[in-house]
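Given next, in C-alpha cells, is a single chain: the form predicted alone.
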Amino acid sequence: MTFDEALGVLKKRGQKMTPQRSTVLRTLMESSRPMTAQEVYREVTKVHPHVSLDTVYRNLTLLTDVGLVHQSNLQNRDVARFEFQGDEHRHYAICLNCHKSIRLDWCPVETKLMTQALRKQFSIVKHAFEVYGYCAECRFLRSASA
C-alpha cells in the first residue's frame, strides 16, 4: 500500500492527514521492524521537535483504528509495538533470549483447515498469532554454554 492510499483509508473514514499523523505513519511505513510508540516518537521529534508523546500516542490509536497500522503486545515485552501494516498483516517468531523479532512468511489463519473451521461458527475481525522459541545465535549460545 502506497502512503496516497493510506491517505485514502483515512479520507473514507472522516479523518484528516495532520503533519504529525504523516510523519507517524511515514515513520511506521519506512522500517523494517514493529517499533514502541518511544520510538517513533524519537523520530517524529526529528521533523516536529514540538510534539508531545501523547500526540503520537494519539496518532497510533487512530492508525490502529483504521486499520492501517498493527500494534502487538509480545510475550516478555513490556511495552506495545506498532508497524504499518497497510492491506496485509504480519505475523512473528520471537526469541525469549534477545528478544529479536523474525517475520513469518505465512499466515495460519489464511489456511484452508483454519478458515472452513472458523467460517461455521466464528466471523474473523482479525487475529494475532505469535511463536516463542530462540534465535540461531542465542539457541547456539545456550547449547555452548551447557
Second form
Number of protein chains: 2
Amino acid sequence: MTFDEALGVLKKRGQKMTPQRSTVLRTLMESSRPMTAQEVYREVTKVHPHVSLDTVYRNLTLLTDVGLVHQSNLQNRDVARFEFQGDEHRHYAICLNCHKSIRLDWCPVETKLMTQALRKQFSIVKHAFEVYGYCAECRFLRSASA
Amino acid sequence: MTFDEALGVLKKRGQKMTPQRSTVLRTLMESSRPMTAQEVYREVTKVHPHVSLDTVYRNLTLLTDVGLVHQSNLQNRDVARFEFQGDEHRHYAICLNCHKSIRLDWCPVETKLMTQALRKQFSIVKHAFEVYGYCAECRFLRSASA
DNA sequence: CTATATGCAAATGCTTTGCAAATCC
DNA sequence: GGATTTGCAAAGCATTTGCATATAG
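Given the form predicted alone above, what does the protein look like in the form predicted in complex with the DNA?
Entire complex below, previous chain first.
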C-alpha cells in the first residue's frame, strides 16, 4: 500500500492530515519491525521537535482503529507495539532473551481448519498471535552456559 | 490435573505451599474462564480477608512461570487475565462488545504446517492467540440497530 | 533454622484525559 | 468557520518493588 493510498483511507473517514500524523504514519510505513509508542515518538521528534507523546499515542490509536496499523502486545507485560499493516499483516516469534522479533509467514486465521467452525458463531474483526521462546543464537548461548 | 498433582509441580521446584498460594491456585482451577488479578484477589479475600493484592500478583506470576497457569492479555489494552491450564491450554474468541470469552477447540501451535518451519530456528516456550470480534448475539444487535 | 513468602506502602511506567489554543479543509 | 487536532500538564491504573516481619519445611 502506498502512502497516498493510506491517506485515502483516512480521508474517506473524514480525518484530517496534519504534519504530525503524516510523520507517524510514514514512520510506521518505513519501519521493518513493530515499534513501541516511544520509538515512534523518538522518530517523529527528529522531524517535528515539538510533538508530544500523547499526540503520538492518539495517532497510533486512530491508525489502529482505521485498520492501517496493527497493535501487538507482548504477553510478557511489555509495552504495546505498532506496525503498519496496509492490506496484509504479520505475526512474530519473539525471543524471551534478546527480544528480537522473527517474522512468521503464517497466519492462524487464514487457516480454514480454524475459521470454518468459528465464523458460524462469531464475526472476526482482528486477532493476536505471538510465539515466545528462544531464537537460534540465544538458545545456543543458554545450552552452552548450562 | 488434580490439585495434588499441581502441588507436586510446585514442590518439585522447591516452592512452599502457603494458604494464600493454595487459594490462588484453587480459585483458578475452579474457574471456568480466565480471571483478572483483581477477580482472583476478590475470591481469595473471601477465604483470607487479609491477603494483599501484590501477593496475588506474585503468585500469579509464579504459577505462570511454573507453567500451571496461562496468562493472556486482551489486545485492547485491557488487563491481563489468568487461567489454570494444567496439561492442556485453551484459546478464546473475545467479543468486543460484551467481552464474553468463547473457547476455541483449536491451537495454532499444534498445527504442523506452522511449527515445522519455525522449530528449526526457534525453540517455542509459549504463545498467545486470541481472536476479537462480535459474538452471535452482539452481531445481531448491531445489524438490527444499523 | 533458613529460605521463602507475605503485607504494607510507595514507586514505576505505559497510557489516557481535560482543556484551551492552534490548525486543517 | 467549524470540527478536528495538538500541546501541556495532570491523572489513571495495572503492575512491581523495597523492606521488615512472618511462616513453611
